[in-house]
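Next comes just one chain, in structure tokens: the form predicted alone.
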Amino acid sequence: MLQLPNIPEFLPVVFGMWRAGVLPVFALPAHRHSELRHFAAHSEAAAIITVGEHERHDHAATARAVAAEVDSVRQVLVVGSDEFDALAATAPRELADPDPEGVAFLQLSGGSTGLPKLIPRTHDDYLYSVRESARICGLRPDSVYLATLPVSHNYPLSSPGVLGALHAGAATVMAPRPDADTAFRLIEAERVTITGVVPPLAAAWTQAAARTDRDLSSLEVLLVGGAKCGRELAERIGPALGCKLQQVFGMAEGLVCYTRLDDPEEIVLGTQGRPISPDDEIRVVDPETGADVAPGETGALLTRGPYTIRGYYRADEHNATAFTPDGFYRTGDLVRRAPGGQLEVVGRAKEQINRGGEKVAAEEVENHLMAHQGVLDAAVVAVPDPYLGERTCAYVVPAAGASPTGPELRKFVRERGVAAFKVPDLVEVVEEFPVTGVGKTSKRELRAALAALARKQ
């Protein structure tokens, strides 16, 4: 299991693992004990490679705590330690070539129920996605790619990401933080030509650009993805930053769509692009019946193609519902398809909250809240947010005689060792949940009713 921030060691460690046939499980720097323990146990990880203290968190201590609880973990290797330096100084050995069709690594799903699933990507399917992404994004040997987001995310890793830059012979710059001050300093100093951000960052950068004295003239392309980029924001990006906007929509499970650099403005501003491969198969269907909807109508996105997975790792029960019998992946996204094949993302069909590009499974957070002795029931919903797109709001019914407060419950969830982006932004304590006409609701119906209530407030 690999948990490294944006540091230079990330790439030699990853390529060393691939060359040796060791499978990385790409944990994010934001993940904490709860998630890491799940990933290590589910993957039967033999080792954890991490850093010491980073952004006020002792990752090495967390890794050692996980290793003490998961039997398969035999070693914790900390970048910068004597043990790591000794390993890095070891003379290279001749190794057999990896099997191109073999699994290269396990990526993390966004997760709509519970903790994220593990996504097996093969060398050949991922290299195809990287190669085509580099071509579509116009990467050249003289390009300079800025890894703004945590590089273990699928988006900054491969769309076109650091791997696309390497494939094109371009330079990569690792940003320790994504804020405008840090990014603008690096763009100026390293003459960055292309980078990728999520919509909230794009909004912050467009505002900061009006008052910066940094030279951003080298920036040619800003990719925006991870969540839908609204039309109003899309229109501001080019004038504010003096570069081209390129929208990207994809998933760690496979399918990636881009607007093209020569697309008409209306396509770039109003859609999230078309698939990278002519062999990507797209269906837009009625979520209830599974029948194809009429052209231009909203429906659930199904996809099948040369670089989209056929199943999650060790998840037979989930795979039975996540894929159709003929192998189409049910993405959980609601889309409209334009006449030219471009997709416009409308929303999510799954119970998943897209908080500034970070995916939060409502059920996982609900389970943490209900572990509190003062909570009888909990439901987590998305509420609109002008900066993040969506924030999380937890509605809580207290147990008899209990009176938990919002700050108390947020602190409780945080202390259970979850990523900070999963801690509810808002907590509302209510006497009871709304019910439907029959007096009893499913979690799906309950969340829908609470989300409607939150929007009215």
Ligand code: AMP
The other form holds:
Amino acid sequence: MLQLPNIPEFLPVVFGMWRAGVLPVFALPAHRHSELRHFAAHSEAAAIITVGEHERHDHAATARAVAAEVDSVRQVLVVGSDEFDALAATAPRELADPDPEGVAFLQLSGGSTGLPKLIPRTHDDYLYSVRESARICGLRPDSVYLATLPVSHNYPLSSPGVLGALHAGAATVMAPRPDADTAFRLIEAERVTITGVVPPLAAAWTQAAARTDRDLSSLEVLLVGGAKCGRELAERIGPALGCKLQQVFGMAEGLVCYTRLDDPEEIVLGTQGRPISPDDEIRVVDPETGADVAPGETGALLTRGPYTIRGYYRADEHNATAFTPDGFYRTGDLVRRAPGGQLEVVGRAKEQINRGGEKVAAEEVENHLMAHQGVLDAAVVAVPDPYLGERTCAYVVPAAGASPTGPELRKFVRERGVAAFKVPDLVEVVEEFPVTGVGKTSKRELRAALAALARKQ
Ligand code: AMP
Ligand code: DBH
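Let me have the form predicted together with this ligand next, following on from the form predicted alone.
So here's everything in the complex, that chain up top.
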């Protein structure tokens, strides 16, 4: 299992593992003890490769704590340690070629149920996605790609990402942080031509561009994805940053869609693009009946194709519902398809909050809250947010005699060792769920009713 921020060593480590037939599990720098323990246990990781202190967190200490709890983990290797340097200095040795059809690594899913799922991607399926992404994003040997988001994530790894840049023979610049000051400094200094961000960052950069002294003229393409880029933001990006907008709608499970660099403005501003491959099969279905909706109508997106998984790693039960019997992945996204095949993401059917591109599974956070002695029940829903698009709001019913407070519960969740983006932004402690007629409704219906209520407030 790998937990590395945007540092150059990421690439030699990952390629070394691929060459040796060792599967990386791509944890994010934001993940903490509880997520790392789950990934390590579920994948039966043999080692954890991490860094020491980074952004005020001691990753090495967390990794050692996880290693002490998970039997399979025999080693913690810290980039920059003597042990790491000694390994890096080992003489090269001949290795058998990896099987192109074999699993190359386990990517993480944002998840919608209790714990995040692991996604097995093969060398050839991923290379196909990377190669076509590099082509569709116009990467050339003289391109300079800025990795703005954490490179372990599927988007900056492969859409077109650092791997797309390598494939095209382009240069990669690793941004330690995604803020406008850091990114603009690097764009100017390294003559960056292309990068990818999430909508809240695109909005922040667009504002910052109006008052920067930095020369951003090298920037040709800004990819925006991970969450819906609204029309108004989409319109501001080109004029503010002096580059082309390219929308990307992707998922670590496979399917990636891009607006094309030569698409008409209406498509670029108003859709999330069309699939990479002519062999990507797209179905837009009625979420209730499963029947295909009429062309142009909204429905749930199902997909099957050459680089989309047919099942999560060791998750038979979940796979039975996450995929159709004939192998289509149920993305949980609600989309509308334009006549040219472009998809517009209009909503979501999955129990997930998209916090500016960071995915939060409602059930995972509810489980953390319900571990608190003073909590009888919890329901986590999305509330609209002008900056992030959505934030998390936890409705909490106290146990008899208990009176937990919002700050106390937020602290409790944080101290259970979860990524900061999963700590509920808002906590509403309520005597009972403030939804009439809740009675015997499922958690799913309850969440929907609470989300509707939160939107009105
Ligand atoms: P994951 O499965 O965790 O890799 O997250 C992929 C999900 O992110 C998709 O299924 C969508 O819900 C969301 N997503 C990614 N890109 C976009 C986009 N451009 N617009 C709207 N949602 C997006
Ligand atoms: O959100 C995502 O997971 C995502 C967004 C854009 C992704 O996996 C991708 C492109 O490849």
